[in-house]
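The chain below stands alone and is given as structure tokens, in the form predicted on its own.
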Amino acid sequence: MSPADRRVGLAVGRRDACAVVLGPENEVLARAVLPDDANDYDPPDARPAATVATLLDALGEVAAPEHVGRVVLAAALTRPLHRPAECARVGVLRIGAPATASVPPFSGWPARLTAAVRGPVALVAGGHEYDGRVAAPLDRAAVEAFARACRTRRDPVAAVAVTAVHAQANGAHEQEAAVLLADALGPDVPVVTGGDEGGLGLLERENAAILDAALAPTARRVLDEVGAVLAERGLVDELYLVHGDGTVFPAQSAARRPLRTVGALHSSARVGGVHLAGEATVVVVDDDGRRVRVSAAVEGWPQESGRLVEVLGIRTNLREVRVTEAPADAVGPTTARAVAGLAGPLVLVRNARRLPDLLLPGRVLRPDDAPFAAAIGAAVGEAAGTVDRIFWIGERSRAEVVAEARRLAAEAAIRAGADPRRVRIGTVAETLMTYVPTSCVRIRVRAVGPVLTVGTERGGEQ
């Protein structure tokens, strides 16, 4: 047996927390739940590092460092958004003047959150056209002036968000401005760019970048504390977080992009439910004790709603997984309606034992390890990369453009931790841009693959 072929999955939520250790064949070797008396006053996600320490101690020798190759945490790093005083003050730079001035940054935001987060805001010349051509030279002097406004001694910012028009097609100006700001503000002020996640809407990309920047200092502190807990126990220093779509990504990325953890607990429970069912097409009914959520996987891929995620009414560029929620007082009938028409057996996870079979159509599965589904989903989660942007076709063939999109998605998955030898490409969605004068196509494609684990595959390559 390889010395590091076990994975620890941790699920830390607002009401409860649990953990598992999985072996090389994904068998459950150990389980742990947060003891009732471990956190009398705070919810488990109020002090994630303390909760993680308690869970790891409960797992015992099965989670000894010589056996563990990966630790994955399912937890939302967005708690400060509900306590605006805990959010960082953010300087906001938009690149694209004068074409992007009609809807300013922070449009539609809640007043209380805006008051806590908003720092200096500047709109400067620069950016690109939809096909990647330069629309206007970047106004470097204006960027430097913005940096000076952000570092005033009286009220300095703790983070900066930079978003350029059509940066998903050409991110050169966004990256150039980010370098200028990082040089001026120093390493303690994170600079978050809006073009990394893709998506066509400037405002949605900008909103996500601002929220990420507002959360980044707290997320960094939380993940450093969790990392210290792992280090104290000699565990591997490669910590992963669960993304809101159920895939996983490295902690250093999560520290810069904490918004990606929105919905991580339920998505992790869905992935765990699919794993426990042993089938690729299933409907997962997830009861966290407060509400029931229904979502589905088809051939292993989560069903998307086609909508974008909204956080506190703020529209972002994150894609929403299709989820139907039922309140606690209408669980049975609402759940029955939600699962109607969906393919595959029903898998009930976490606290879903209170749902009677009579209200649920079709085959119903109640796995023994259902209460640990979120932790199991974290441990078996795969890494993913997505491309969603406009491609200029020009002299190229359609097949060449699609191949480029597939390659970019695969590279993004590998950066997120996927094993390059085992990356799979999902459905390629193409939309012809008939309202622009040149030949363009919008392509959205997703790639996923198992995480390359330290001490097993990497060790074998040496």
Given for the second form:
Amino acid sequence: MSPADRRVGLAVGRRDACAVVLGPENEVLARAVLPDDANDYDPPDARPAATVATLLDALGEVAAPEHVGRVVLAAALTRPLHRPAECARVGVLRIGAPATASVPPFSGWPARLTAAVRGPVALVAGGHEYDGRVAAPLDRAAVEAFARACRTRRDPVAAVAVTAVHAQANGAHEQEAAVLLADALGPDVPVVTGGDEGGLGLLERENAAILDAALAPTARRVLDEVGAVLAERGLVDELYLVHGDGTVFPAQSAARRPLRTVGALHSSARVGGVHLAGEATVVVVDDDGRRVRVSAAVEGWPQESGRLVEVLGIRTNLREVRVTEAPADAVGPTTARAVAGLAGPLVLVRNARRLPDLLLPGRVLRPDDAPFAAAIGAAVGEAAGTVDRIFWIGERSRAEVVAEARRLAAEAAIRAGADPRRVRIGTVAETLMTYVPTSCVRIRVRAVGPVLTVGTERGGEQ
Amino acid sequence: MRLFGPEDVDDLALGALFHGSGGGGDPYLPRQMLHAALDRHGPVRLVDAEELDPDGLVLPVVTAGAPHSLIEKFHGTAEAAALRAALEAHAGRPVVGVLPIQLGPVNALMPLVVAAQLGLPCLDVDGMRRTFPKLEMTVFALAGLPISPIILVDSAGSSAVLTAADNNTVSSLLRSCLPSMGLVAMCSAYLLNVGQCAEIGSRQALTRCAELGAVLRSVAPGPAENYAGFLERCDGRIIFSGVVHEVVQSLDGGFARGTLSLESTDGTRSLRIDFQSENLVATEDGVPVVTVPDLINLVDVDSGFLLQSPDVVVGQQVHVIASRVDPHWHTPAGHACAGPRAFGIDLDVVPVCA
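What's the form predicted together with its partner chain like, now that we've got the form predicted on its own?
Whole complex next, starting from this chain.
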């Protein structure tokens, strides 16, 4: 029996959609694009499951279930944010009173979205300090009262977001509250906790948790529909989604954290561009038919902007990839600026391969499969884990603390699906506490690795 | 007197970020805090010192602590009243207004938050004209006033009143209290009346800070030429444009120190920026070109945002803006108090040459 060593990559965008099947050596075995009239008048990403079905049928026998070990979908699950009526009503619990009362949840949110999303809000006692010790005992009675408010309203909540002060230094109260809420509200109400992953900053984590909770019921429905389309074709193995940073994560995680798919199309086009270029430092020029976006990978890692992703003016805890938008009449100068300081070639993907050489600085690559870059990027995407928190050094050495951070990042990558034997760890960014001399350090580190596919022999490379 | 309302927040925050000189914390949280306070309590009366009783006691306000801890465990709503009560008990008389001590992304906004919460006017005065890391680096200290008493309150209700015969001692007492308070406290220092603020403090501090912020906000992100009008306004110039090559941080005597290495786009020049909380020295090809107390800021070319030095990432393209600090600091006493040697760097002050 042949191993299931093929991967299907699907890219479902606003204006178009495409798919590829990659073989064991990442060779492209089949390609498909969505016919213009496939979805009647809807954009392809309005009905992702129908689009996926059409693409899979177009790929045909090459994507037969006995060959395929993994299906990876690049699609933004964030559409409802632009249609607030489609968002879930969310109960918001913050743990840390009396600290943090000066800025209530939903501060700085657009009024329309707040009106649609805001359910009961409570700030309860509990939370931890920067070094992980308990700041105050969790007020379980207040958590239970909040749960009742979420359940008994005439307009009950469809999801709950829970965020605790310093949950990354110690997640105990956040987890304890999540268990209480899950017991009280039942399995149909997703409970999203802020501290799962991602950066420092209570408001940023809380904002992301609320947005995820608001999107979760729709995301779960969409992914169930996609799952059903796969199952009908016998493709019962794992479904992955593309993260906004270009890595991939399991569909069951995406159903809880759909916000992480924001920007997934461009990011998988970048990953695909890097793969097609065959070099580790590359500038990718991506034209999706509406806008030209320029971004870069340096030594295989996406270049960051140093900022956090904002959605509708709401700051989240997701770190932003550096993407420069180029106006159609200034692609050259914008690209030149984006490339400054980088040695790699330009690779033109999706519609950008039509741009004339004249407009572009430096070495230019136009791969044959450039129109399929986003689908290829999904199929070759790796799984990642990130750690970004304060570490208390105490009696330990800096090196021991860094080793702990690296280990936690590697574990997070493995949870996201990375092959434990092939995890690589990126640069460790250490930021010390300014203004107060103290034995703490903020460490940010990422680990990535190829996805371990069920269906291939797990012990194969020993 | 003028009313400070929600429409004024962004200009002030941006101007204060510029006076942070690469430090002072990210303005996102204080902006949210000030908006929430103005929403709850209405606009704040921003007053010149002459408008209040010269013998009235003022409540100086700063948030003390580590910005990375503040963004996790920020203030509740009870600290302002506790701070006021502690100062009034210590001084034995009532407070008539709130005084900003530091123009920084957190601490230019926090006094307005407190003024809104307490229903007090906020003086349009400050004690630093920029961000410095120590409470003794103020024009009040230059005039010989002691920083004692320092009063700290935290969100859990803990408080401390610290006094000492000299500024160094009380300042180190402050730093030793902070770890027990979660690295964040609302804090008051100096025993000042309105008349002393009028005489010594920098006047129209918040108003001018917000005006500078408004000018900076009107600059379109991009090439150095776009900043011409702003540079004229802030008495500064762009000393370098290039790409961040390396970011290094280390602990030195308990304080976090860092170095940014930049390379010009054509690779022919290099600039090094040393920071300790704020940017201290810019050195081009081995020669110091500007030092504290003048301001050194990094602007992200893509977005036009001013950057906090500890958060800069490799690959970012930046302009480096050096600008002249308030003349109070360009005196022998000012240089001794806040020049490079005050930060353990054996260099004379190199002011920005316009």
